[in-house]
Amino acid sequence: MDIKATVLDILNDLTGSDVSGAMDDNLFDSGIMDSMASVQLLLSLQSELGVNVPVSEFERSEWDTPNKIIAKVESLA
């Protein structure tokens, strides 16, 4: 499974936005993410994935980029 590739068909289905040009850009500084898309993210990579990470161990600041997740999803996979 490319988890690359499945977390950036949900990040672009979730906020509307091809980000795979913008790889270190911050999601919640630029307004693409906000916490509401945070918990469907989460949802998502937990369907998706497999991926499980409750809501109370979500640090932002280490999934406000688009790297930055695929990081955390691939250590958590």
The other form holds:
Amino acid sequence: MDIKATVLDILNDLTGSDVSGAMDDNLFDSGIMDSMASVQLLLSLQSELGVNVPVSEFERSEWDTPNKIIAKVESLA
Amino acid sequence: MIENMITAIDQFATSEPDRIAYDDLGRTNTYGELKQRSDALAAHLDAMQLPAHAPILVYGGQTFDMMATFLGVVKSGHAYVPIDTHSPLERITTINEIAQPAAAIAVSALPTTLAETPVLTAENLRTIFDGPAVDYQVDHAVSGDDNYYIIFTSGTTGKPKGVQISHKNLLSYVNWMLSDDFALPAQPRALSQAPYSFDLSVMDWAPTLASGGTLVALPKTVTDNFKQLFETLPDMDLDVWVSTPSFMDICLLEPTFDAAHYPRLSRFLFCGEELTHATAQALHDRFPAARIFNTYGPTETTVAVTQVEITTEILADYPRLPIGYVKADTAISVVDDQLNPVPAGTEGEILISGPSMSKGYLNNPDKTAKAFITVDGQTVYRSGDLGVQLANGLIMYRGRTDFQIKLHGYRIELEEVNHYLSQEDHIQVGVAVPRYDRNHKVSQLIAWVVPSEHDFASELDLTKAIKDNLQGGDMMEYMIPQRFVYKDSLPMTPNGKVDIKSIIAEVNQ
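Mind giving me the form predicted in complex with its partner chain, seeing as the form predicted on its own was just shown?
Time for the whole complex; same chain goes first.
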């Protein structure tokens, strides 16, 4: 399964935005993501990729751009 | 039975001055300090000779000095208007215009000026608090029908409404919280997570301080970063939890959030939005010995007016949880659109009356007359909430009669969101609609927008520009739609209005 494509799909569904042209943009600073969207992201990663991210390990600064999210998921998959 | 909030809080300063009133991430302050600082501030406000009873804006975050400021303001006979630090600039100025306050107190530095309103700066406040102790006589404090606080909620036309809550309203509420209906532990350590501008916070600070407990603050900077949140929570040593169900959903993601790791946590109180069966069941499984309460109430009737303990039996009997039984001093009726009571088991609008009902909206007689109406010679509050009263007295929540929604506990008028959207530079016309999850809860606010002509390379850039403008404007962060969907035109009704119902149906199909 292509992790990058799946993560981008999840982000697209969460935010209504195609973020593939802005892979290093900070999603929280731009208001595209918030806390509740982070929760949805973690739940979607679990259901769609089987990746369990312990919420207590969710350091926002490590998850704030599409590229960082993909790298994180790849390291956990 | 508490007869006066101020006396109830102050008495602990006399009997046990070293008792801890506030715990801000390990930095503690005592009841003695609470009295000393609030007395000093009240004396200073008295010396300013402000117009009697005029409200005072108080701007700040979750800190002990906010609590001391609130108490000082009411001691000097004024109501306070709490404004959270996450409020956008224009909202602060709009509230200033509506409330016509006698003064504003910047517990945190104010990011804007306030026209003619005199401002006590954070530095002024520091000087007052650190000055010599004042022997203050509380002899003209807020009492009876005087306003104790005024909380601003979402309005339909971009004008927030200031709900006036009197000392009498607050006492009715607090005495109920301290009754056997909740059986709170004596002198609890209670979670203070909701911002003080959101009336859910009254559910934590008021009963806690009135009973000599400790407020344990959990600010947004911590809750926004889950890693920090779960490093902080275990050290808070809480026994009473107050939050929205949405915040609990975040906590339940962490497997160690359970009775084994939080053995002292014995009460969970929820308000602000629907408590779903799934959330309550998961929490009950994690904390089988703790008592979980669901509550319901509009800000206009002081925080909450119904409660029910969510027991194993309630979970087994009700796939959609009840909001509870009405408190003893309050009456709830369920009526049809002609305001005639409907039989038990029939859906209708919830009307509420009793001693915790507000006198109305500050400086807004039109909206007050619409919401606070006379039925059979008695003033009642039209909640706009749809409900059903069952034969056993339990009330079930069914939704809204209008376009008001709750998102993560925050009350939002969709018409207000639409008002801001249509004023944004890149938007020709835009409407916001809720997307519901399978538990009937709003999970997202989605904007359908016809954009103006623009040069943005992508829709993402357009969305960023719009969100950037909205964040710099009058809208609270929670009102800004999460998703923007761009359209060439919006569906219209035969009357020529945007067909919001069809858009709601489409985003929820």
